[in-house]
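So this first bit is one chain, no partners, the form predicted on its own, shown in structure tokens.
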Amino acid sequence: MRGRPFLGWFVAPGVLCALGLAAAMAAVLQYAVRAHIPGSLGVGGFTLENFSGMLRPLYASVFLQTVQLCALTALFSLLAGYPLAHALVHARSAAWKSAVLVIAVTPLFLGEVVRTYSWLTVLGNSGFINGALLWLGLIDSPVQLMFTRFGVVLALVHVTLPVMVIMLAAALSHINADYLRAAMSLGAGPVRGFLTVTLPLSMPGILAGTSTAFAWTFSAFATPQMIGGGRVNMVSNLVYQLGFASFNFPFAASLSVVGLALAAAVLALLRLGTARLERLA
């Protein structure tokens, strides 16, 4: 400590955080073992019925489609992030990276109920979608994208991207151009050349990437929420429901603790799944 003073300083505020989100899970987890007293706001004896209840058909239905909105998610937002990182490298021109970097990065700066409410606006009957392919006469009447697991991915995506972007525009910044060259000297094409070369080495990005936005797409709740409207449910909508609605707040919390848990296990299996890969590149 002699010869660095200021680390303590430094040290502290995470440290607090730390201890501040370690008082909040063991809180949580507490709540999750208490029986619910209908009627009141107080909470019983400890019990583990909590976690036997979400057994039942309609709450195990609620976490298989937050994986899989998570699953999509990570997916369609790697599908359209990865040329949007290609270009934000590679472009020659200076012009073109920066409106690359802004279409990208942009929504950073959006709350995420602003960004909800702006799909709201595109997603809708009378929305920009809807209007323009009615005006293009390929639609007779207006499609439904609200309150559809298309609208909450489409809405979703547009969280995730950026970082994405970010994460995979890293990776590719690190690959040795010369690699590329050097299997279009031996007669690789651009595709074989971006299969055999590009991907492989980004795949670190991409995995990154991947998980991130799975993890921070598990949370998500404004989006489900407003775009869903309780038709596309997620375990954060849940837990509000139960929660804040009905005040079983014993059980919200034992939600909330089984999705933690399923969420660092899927994320736990998509290492597991990728370390190949990894290896590979």
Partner chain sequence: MRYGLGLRALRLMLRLLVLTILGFVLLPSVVVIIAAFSDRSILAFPPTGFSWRWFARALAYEDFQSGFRNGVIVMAWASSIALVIGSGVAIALHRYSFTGSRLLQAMLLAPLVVPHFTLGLGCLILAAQLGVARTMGLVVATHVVLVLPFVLRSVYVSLRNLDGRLEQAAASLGAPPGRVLWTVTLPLLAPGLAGGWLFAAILSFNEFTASLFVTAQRTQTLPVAMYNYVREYADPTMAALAAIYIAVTALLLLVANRFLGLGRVLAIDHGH
Given for the second form:
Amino acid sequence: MRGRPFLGWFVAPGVLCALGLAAAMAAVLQYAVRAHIPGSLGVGGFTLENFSGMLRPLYASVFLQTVQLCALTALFSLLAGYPLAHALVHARSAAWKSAVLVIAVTPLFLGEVVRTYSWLTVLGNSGFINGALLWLGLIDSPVQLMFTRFGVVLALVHVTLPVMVIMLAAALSHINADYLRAAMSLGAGPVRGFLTVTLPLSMPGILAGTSTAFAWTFSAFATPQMIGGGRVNMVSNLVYQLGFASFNFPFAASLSVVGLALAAAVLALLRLGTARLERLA
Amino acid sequence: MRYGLGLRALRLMLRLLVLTILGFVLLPSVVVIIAAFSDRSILAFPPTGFSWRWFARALAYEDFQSGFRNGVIVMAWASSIALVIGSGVAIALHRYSFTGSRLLQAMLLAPLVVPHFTLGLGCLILAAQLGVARTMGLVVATHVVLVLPFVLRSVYVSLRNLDGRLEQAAASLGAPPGRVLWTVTLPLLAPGLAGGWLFAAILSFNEFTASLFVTAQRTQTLPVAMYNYVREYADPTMAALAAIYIAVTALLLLVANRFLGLGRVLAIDHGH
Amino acid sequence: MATEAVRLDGVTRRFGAMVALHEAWLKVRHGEFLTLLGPSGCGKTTLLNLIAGFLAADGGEIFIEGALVTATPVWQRDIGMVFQNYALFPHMDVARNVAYGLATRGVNKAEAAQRVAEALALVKLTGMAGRRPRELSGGQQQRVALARALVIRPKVLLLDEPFSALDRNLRGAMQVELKEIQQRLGITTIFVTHDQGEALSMSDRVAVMSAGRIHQVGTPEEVYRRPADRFVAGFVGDVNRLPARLLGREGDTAQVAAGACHFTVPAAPLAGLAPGAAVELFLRPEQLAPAPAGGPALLEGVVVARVYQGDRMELHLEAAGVPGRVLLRLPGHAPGVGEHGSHLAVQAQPQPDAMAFPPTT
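For comparison with the form predicted on its own, provide the form predicted together with its partner chain.
All chains and molecules follow, beginning with the one already shown.
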């Protein structure tokens, strides 16, 4: 250990932690290939039945829906997050800047349950939107917003927006202001300057923000559970139901494994696609 | 600016767009705060009267009280343990190259991308296999794994920004490695360590999905208690608690922004 | 041509309570290489940014080629600018960087390609068109930045401390090259620097600035030999400040005495002073020399440092009554003169460019 004093002390707790995590993931993997014994928490012998069971339309459609919801959320989060991040980085007045910052970032520290519950009060049949529309006389009976994909995506965008803004703003603030000034000195107006300089240079932030929003949405549970109400289901809800309602932990584990693989594949594709885009530009 | 009409129109449109998005961000918080003061026992808009009683009920509700206590205990333990583990690994990764360092790093950062329900399920199954009951220890251990990546990253970034020559200067003045660590490295890292701890604490206190899997009735944290309440009752008690949550968080953030510069903490202020 | 390439009429710019530029009046001639010289914070970069259009003026008007541009946005001013760190677009190759300004002007592809090739040939970078900026050396990046600014045939070329990121040897070569290109194209050039050597060697005229004001505009020789005020005298080149006494005035000139020597200086800076008043005499280091034994001496001092500079020898003296050190610059090795610790009598060269100013209070 000469020349590397305390290395053992530094890494031993971390290694322990990593081993614990590895064991937990191994436990999931192991359960995924075990048979479920109805009415019992124990597991049976090794089997691949869990995976073939997933091909049933019910489960296949949940996977498809999950990926769609993640993609929509990431897209709308990007579209809403970019103007905020841009305003944050290029704000001229300090007060406006702090206002945007605090408003955009506060939801990050509220947690999924508080935020989702707040959306219930907005989207519910006797919630804010329906109350306002009824009061204005624009509708006669409440519009169904709860238990719809629209409602779930709206709330999920709200959940992922702060981290998207933070990542985009970090990328935007690292772009040297002289690049845009150079473009302007060469005759580019604000729109052209943005499209040819700022936007391509913020690609790393767009990539980071979009993949994080995708991963967070995939991981989301409370939002689809409370706003989807069993009618808009994501993989996370299915895993919970199978585990705590049917006590079919092996099937829940196999769903988790496939979900993880699927999320990893989509993220890898996203990364590949953006890398190619960057090379073409 | 004395520039042309088109440019001013563009600016105005951008400003309106930003205001609209900010309105979207604020909407649920504003609505839930209004709902918290409702005088009726079901949510309804527009409100018909004013009352504080849901706040009284939220503060007196036993599951919320125990959830808060459990949450604080889990938060304090998990973020402190994660801080110790994370700084050790960050220092080792920053300073030495050792076999398996990349693997260790990848493993410890994995919870950033692995869904929390998968992690929660894994911890639950593992505990069952090992015959461990759903105790506070299990919740703390799960949270340590979940928040460790954030601490690790925060400390690692501070280390990278730290001028290595300061440590060399201390060594050249005759300080042995332990003394260098204690008198130079750690004091200079203090802001990064504090930031990492704080971020971990906030995440831990708010963590819901994995906690739902690994907590039992006795060990449930506040988010789990809130979730269970919403499943059982439709009255505005939860709205009152959410209002308290929003008020405290906004206050903390305003203070943090005033004294620490939130932009700097989040690394989005640069070159101004 | 009747109009100036660039004209500033009383341009003022404030940042909050701070006046960054105070009523600047300036005329830049066609094809001229004009340098804005001054210490950091003097307003030279503010002035450049006002001409470019990155800053809006709080007062006054700016004209480019006779046209009022005070309210014209940057992208319509038809300027070429080279930035301190070049600001080459990292996501485009050299050719697309250079072609950028042609694309915004709607130049067709064939013509653009030809002009890019010409511009790259001008800066000796033919064959580098496909490289990315990060694959180029500092000097090459500088050339690309220059080509990018020149290819659009701007009305005026603006250079913001373009050499500050280069190492010393490369800087000298690039200075010569820039001057050659500028003369060949005859392009009006405004150059910002805090390096007085750079300013003197490259410029047709120099505008010396300090604290938001233009102190003097003149040829390099004028600002060096006939500085308008004590700031210019002190900032451009090294100078010895010696205590002296005003003897009298005669038309445009005045007589001052220092030690056993008399000097003729311009009278203007001494207006209002009575004969016998204390003044400060400004003399350049190369205008001092060891006095022959027994001859009249300007001052006497002890040599505290002898600094070898290759082509010359610098002597640092401490002399009674003179604040700071006295600096002498002698050609060659000056063998045997002013050994360390020795006493040395100093006199001035015949007919020196001496200046005198009222003492600072």
